[in-house]
Amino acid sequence: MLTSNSWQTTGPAKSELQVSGTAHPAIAFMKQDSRIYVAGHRGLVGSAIWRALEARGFKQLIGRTRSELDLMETQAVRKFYADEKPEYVFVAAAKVGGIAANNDRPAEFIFENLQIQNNIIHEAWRASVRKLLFLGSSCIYPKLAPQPLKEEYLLTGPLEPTNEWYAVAKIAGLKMCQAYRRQYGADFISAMPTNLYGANDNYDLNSSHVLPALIRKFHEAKAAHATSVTCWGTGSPYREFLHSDDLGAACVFLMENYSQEQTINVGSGSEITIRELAGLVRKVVGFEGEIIWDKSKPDGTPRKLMDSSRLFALGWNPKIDLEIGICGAYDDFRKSED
């Protein structure tokens, strides 16, 4: 059995700056030839981070598909780190889904996410990775937390029941980063993005989030010459949306400009009701029928607006307008259907 001392000698030495758990290492900028691993590089978030890195001229980007590297297998992840020796790691790999998927498969959501992030984070520490960015989700905040959601509201109340399994896993991931930072001086940070959309999204009606689900629903209704589209709930909840390319740029920015134990929110700073969002998607798709709201279905959290003032104060701001972003997402969906 490993003792506490044997754990200490497995990974990098503890930084003197981190003994108290309050200070942080000096921020190191990534170099053009730095080896950078993007876990989940083909997904919505990972592909956006990859594009942002490419746009900045980084040359040694490392990605693996699920068939090439099973992130749930500890030994496979350990070998990957030993072989590839990444210096920086973006953790964008996760099992994600909408309300229906979380409700129907809670065990899968908590187990798989815990296993994936445990392997990536722990093995990054063992391999002496210089810096790691873990991506959580706005669903980690209490269901009825004050709005807008500040970082310090975490763990101050009950979670939204429809996605608590995913949320608990994500909370464990950011706490893991904090723990490794405190105990070992690892420069591991966590960012909490708001609701996302963009290229390479999941448009499956049984497992997707609200915006891509609406895109598919209205597109199929238009193609079928349907007279109406039925949407879940009342349409009254407020949601904030951020384009994945904005998040990708924010992640690269944070990797180079942020090094603190406190998680940091990444949002657009604006919100819209689901009813208004449905109308906007209907307009972009060109569907002319009626929208029917099935009030027997759950609404989820009534409001979820992130307070991203800490990030904005560092000098980063989103650039992509919601309607323009939805137009791009619809183009991406149609390409995926070809």
Ligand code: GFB
Second form
Amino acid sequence: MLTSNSWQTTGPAKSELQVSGTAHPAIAFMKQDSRIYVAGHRGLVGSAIWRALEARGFKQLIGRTRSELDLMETQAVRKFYADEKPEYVFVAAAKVGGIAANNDRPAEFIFENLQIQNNIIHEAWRASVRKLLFLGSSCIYPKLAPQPLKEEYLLTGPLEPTNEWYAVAKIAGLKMCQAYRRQYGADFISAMPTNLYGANDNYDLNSSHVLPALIRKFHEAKAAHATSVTCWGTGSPYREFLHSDDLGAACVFLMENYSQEQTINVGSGSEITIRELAGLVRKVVGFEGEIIWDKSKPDGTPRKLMDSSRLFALGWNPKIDLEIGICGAYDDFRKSED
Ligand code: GFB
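Since we've got the form predicted on its own here, give me the form predicted together with the named molecule too.
Okay, now the whole complex, with that chain kicking things off.
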């Protein structure tokens, strides 16, 4: 039987868990030479965190590609922590996808996300990591929760069915951070970003989110002199978009300024309908044809605007305007096509 004492044999020594004589550590400040691991450093979110850390002068950044480290393999993750000894960890590695991928591959989304986050979080605790930031998603909130979404609405109602598998895994991740904080005094925090876009996005039409999908669709339609582009659903759902570089900056800010059990929302504060978004992307790309709405495709949740007032009150604010951000994302897409 596993007792609380038996955990001590595999986790860090008790003295290492206590800072200033309390079970809960004080905010740990990253130094310029701190060893910082960004899990998922090549993806949309991880690459943005990496850029934000580099811009702030942090010198010992650690990243591993999927072929170098399989985050699904517990022993490999354990060995990585033992060899590299990271002091700070950003958990930006996850299996992610748009509405269709989430809906079509529920088993992959729940299993892979649980496995990856269990390994990164538990092994971080075993390796006495000073601080860890886990990233979730706005889809963890109930489908019909009041708007804007406050952190305390978590687990107050049923989830959006198209992404409940991913959401359940992400809820487990944030609960795991809370549990390790409560039981072991680990300084593990979690943040919930809204819908994201930016450099290094996934532009595959079957698995991508709406914004990169629209960039590809309008770009290809323009190149082919097509007369129309087909978008999914009714176009009536609202979504809030945040540029990945804003999220990267917010993650570094939270690592340095936030140490509470409650998760914290990271959004831009403004929302737009999918129909308006399609018009904006069409304008940026310069496509002049018609937009057709395929109502056989799911709309997903009608609205998910985050209430990010707790983060804004701490002194952080987003900087990248949506239209300017889409212009940058379109440049990134064209580079990825070269
Ligand atoms: O970005 P998206 O796939 O994800 O879709 P969610 C947002 C909205 O855009 C939906 C519509 O109403 C889609 O029907 N849409 C229109 C399109 N045209 C397209 C298109 O060509 N491709 C795509 N993908 N959508 C995901 C969740 O939800 O968002 C995840 O499934 C995660 O769990 C992620 O939370 C951030 O915002 O609906």
